[in-house]
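One chain comes next, on its own, written out as structure tokens in the form predicted on its own.
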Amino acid sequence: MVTAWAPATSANLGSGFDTFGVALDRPGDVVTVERAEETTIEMRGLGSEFIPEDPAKNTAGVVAAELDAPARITIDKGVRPSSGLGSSAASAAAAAVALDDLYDLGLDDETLVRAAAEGEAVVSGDAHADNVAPSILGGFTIVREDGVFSVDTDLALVACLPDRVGSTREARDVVPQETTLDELVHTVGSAATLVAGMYENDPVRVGRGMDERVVTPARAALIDGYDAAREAALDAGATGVTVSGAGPSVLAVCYPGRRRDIAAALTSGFDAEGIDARAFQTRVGDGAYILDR
């Protein structure tokens, strides 16, 4: 029997639609695995109720059969489905983490992402990277279609969780399928100031290159009272604020030292629209890791 943990994460950070990707230090999922002649779910924790344990349509089950590794998978669920904070990308992380233990099959980082991914398209419909690439590798991570890059940083960031449930196919439904020059030359701009400010762990350039004029507000279009927390948040102190992955969460990165006041500022926006939301206080964390043998 092995046990995993993988963190919660946030993906696209604004500029990096699809690319780029942040583990945070919480919430996160816990994975037990043992071995089995056939793989079969068990679920419990946050929202385990809405999520199928039918193998064939869990990410974990998925990651399962990629490894040709079955097991009776237990899931306990710390980032509540549907969030934009990478909860199907934890569960599939965590998996693929511990089937790799389990097995002993020394696999390496990229391929235990690919494997996750695989496990993500049952949610997406794609098997996208930018969740759990840095649920696996922990820090900033940049997904490319010839490999997946890491950088360590340690930067202060408030997620909020608006108490809404968002669609992932939905929000990359309204995703515009065209754009302008000027705005493409704008995400390219923010996108490097952001790689720069990632490896100087300099919260303003993050925050300055979280600013996208395409994809983010198609998408908080969707978020009922994104407006009014994005800036309360930005009067709070914060440096940058964003959509987190599909939503409705929101991102915030800021200074350590604001990040209590960018919370509160953050829930009260929302408040200030007649919704409820819970903020966690948190920072570009570790990757998945083994709990326990």
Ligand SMILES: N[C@@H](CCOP(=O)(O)O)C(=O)O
Contents of the next structure:
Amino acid sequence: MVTAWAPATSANLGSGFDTFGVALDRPGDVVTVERAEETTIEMRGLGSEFIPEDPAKNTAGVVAAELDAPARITIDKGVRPSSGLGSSAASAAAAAVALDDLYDLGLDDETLVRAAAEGEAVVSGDAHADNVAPSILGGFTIVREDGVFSVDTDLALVACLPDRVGSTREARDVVPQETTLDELVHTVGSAATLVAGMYENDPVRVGRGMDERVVTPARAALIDGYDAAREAALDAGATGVTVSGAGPSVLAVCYPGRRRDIAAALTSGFDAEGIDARAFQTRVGDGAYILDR
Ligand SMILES: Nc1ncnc2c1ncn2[C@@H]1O[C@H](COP(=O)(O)OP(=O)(O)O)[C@@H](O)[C@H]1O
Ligand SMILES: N[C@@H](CCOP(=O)(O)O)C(=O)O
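Next up, the form predicted together with this ligand in place of the form predicted on its own?
To see the whole picture, the full complex is given below, headed by that same chain.
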């Protein structure tokens, strides 16, 4: 029997749609696997009643099929589903790492990321790897068709999860399919600034580099309370605020000492619109690891 933990993640970071992601140091999912003839899944924890136990519909079950590693899988959810915090990815990442260990497969990180991304295809319609990559590798990650790499970075974050659900599949439908050259230039400038900021552990550059004007506004329009929460967080000292993943969570980057105030500002911003929300004071963290074997 092998047990692995994998973290929640925040994808896109504004300017890196389907490309950038960060691992959060909390919360995370715990996945236990045991060898079996056929894959079965048992769900526990946050929001588990909304997650299918059919292995063909659960991201962890899809990973077991991809790796040809059938197992009795138990998932303890620490990341609420439909959150914008990579809930479906955390289970896939933990399952990939646990099954690799259980069956002594010796797979490299890239193969684990690709297998875990197939789980995402089942829930969102696309094998986007920008959540599973940081959940497996940790740090800040950049995913392209031809590879994935991670950058160690020391950055304070606040993630705020409103009491609403958001489907990644539905939020992908509102993404504009076309943009202008001006917007492309702006996004490239932001993305480059963000990457420089990640290497320099600079929350101001990262915050500025999150600015993006095509995908983010389309997603923000689906999130009740987003504008109020964002304004309140910026007033409280956040150096950048954007939609986390496909939403409804909101991600703020800041200096470490500002986290408490920004967490309060984000929740009060949602509260002003009559929406309960929970904020996590966190930072960029490590990737999945084996808890027990
Ligand atoms: N192991 C899993 N953990 C979480 N959600 C899962 C899992 N397997 C399948 N799902 C489904 O994935 C959807 C949530 O994923 P998604 O919409 O991408 O949101 P999130 O940002 O929280 O990952 C839900 O419909 C949920 O039932
Ligand atoms: N790049 C994806 C990321 C979805 O992240 P999630 O945490 O909402 O699953 C997208 O923006 O659709």
